[in-house]
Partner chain sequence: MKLPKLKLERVLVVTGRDAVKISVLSIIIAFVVFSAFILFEGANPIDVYKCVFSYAFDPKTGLPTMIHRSTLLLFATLAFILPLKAGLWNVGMEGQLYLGTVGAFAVAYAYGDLPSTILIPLMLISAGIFGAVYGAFAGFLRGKFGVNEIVITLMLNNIAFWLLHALIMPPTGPWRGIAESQSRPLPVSAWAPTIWRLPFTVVLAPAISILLFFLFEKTRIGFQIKALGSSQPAAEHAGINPAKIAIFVMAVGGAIAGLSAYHMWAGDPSFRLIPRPDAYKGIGELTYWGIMVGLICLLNPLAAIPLSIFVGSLREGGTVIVRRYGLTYGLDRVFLGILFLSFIALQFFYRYKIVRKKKA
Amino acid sequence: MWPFIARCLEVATIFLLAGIGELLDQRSGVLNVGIEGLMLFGAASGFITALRTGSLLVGFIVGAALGAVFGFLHGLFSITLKVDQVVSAMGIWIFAMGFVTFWMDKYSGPLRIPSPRIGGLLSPMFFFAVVLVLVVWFILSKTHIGLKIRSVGEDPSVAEATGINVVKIRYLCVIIGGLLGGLAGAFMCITYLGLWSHIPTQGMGWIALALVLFSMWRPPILLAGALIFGVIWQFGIAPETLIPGFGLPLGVCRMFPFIATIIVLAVISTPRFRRKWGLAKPAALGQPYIKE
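If we take the form predicted on its own, what would you give as the structure of this chain on its own?
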């Protein structure tokens, strides 16, 4: 049971790192649907760096740095050049899919570098992710910079009139969001999987995106959602660990996280839900800011 719980918490760590980065993006008004691409770049660069250097830490740093670079590129296209945010992010995701398929599949196999785990089971990165969620919640709710981020996401014209640099705030958020997306991918490949396989993210980035919507842009709800989906994801991979002799085929079980994601998205898309919680969505989300 405890190994299963530890693996669930590590999956939740991946969702938390990627999700809290996307939440920052969206609170500033920038939509990045290419989280899966950021995670793939972070996973590929982190894995190959750890493989070549023998250092997990250096792998994490490089994976996070490359995620930040592509977060910046998304900002360049969507903030400065005013490209449609969905198109820009999808371009990054498609490029990542092609890049890792062409360059990384030849490295398929285990990393063979032991990762530190508390009690031999749980990565300390889980506690880092939880603390990060609390820090982001505090920043957004209780600090001046958090007020600036929320203001830019709600009405950038008014924020600019009060002296807030909208472009600077949005770039800050997309770079940090990209960094966390890359770190999530590096952690997934280096620690959770400990190997490289073809497209190792397997849709995790899309679930992280759905969790941000599910959380109604509130970090504590994102934390709860990541824990729930961590259990669903791990159960879908190894149901027999929790229920010996579980009868459904593994292929069906692997669909559970995505079925749950569809259900969540269907619920939050209903008119009743939107009437009650619609105000939680940043009003300027997905809209380019054109200074008058």
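Write the structure block of the form predicted in complex with its partner chain for the protein whose form predicted on its own appears above.
For this one, just the chain is written down, with no partner chains and no other molecules.
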């Protein structure tokens, strides 16, 4: 039972790290749907670094750094070159799928370096992720810089008029978002899976993106969503650890997290739900900022 819960929390860690980065991105008005691509780059570079150097910490750092590089590239395309944000992020994701296959599939196999786990069960990264969510929540809602980020996401031209450097704030957010996406990928590959296989993310980045939409751009709800989906994901992988003799085939169980995502997104999008809860969607989300 305890190992199962620990694995759930580790999956939640992946969703949290990737999700909180994406939330920060979106609060500043930049939509990055290619979060799965950032995770793939983080996973690939983190895995190969850990394999070569034998140090997990260096693996995490390199994974996060490469994630930040591709976050920056998304910023370069969508902020400076003013390309459609969906086109840019799609390109980075598809580039990642192709490049990572070329780069890493020859190293497919286990890492063979055990990750440190508290009590032999849970990686300390979980607590780091939870603290990070609280920090981002505090920054966004209580500090001056958080106010700047939110105003850039709501109306960049008004923000600019009040003396905020829109470009700088947006770059800051996409780079931090990319960094956390890369870290999420590295953590997934090094600690959670402990191996490389073809496209190891298996849709996790897309669930993280869906969680951000589900959270209505509020970090505490993201935390709750990540925990719930961590349980659903892990249950889909190993249902018999929770319910011995669970009869459904593996393929059906693995569908659960994706079906749950669709249901949740459909429910929060109904007019009734919106009237009651309201969606704090950043008004300028997805629009390039063009100075006239």
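Positions refer to the first chain, counted from 1. All values reported here derive from a predicted model rather than from experimental measurement. Whichever C-alpha set is largest while still superposing within 1.5 Å between the two forms counts as the rigid core.
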item: Core-aligned Cα shift of P271 between these two forms, given in Å; value: 2.7
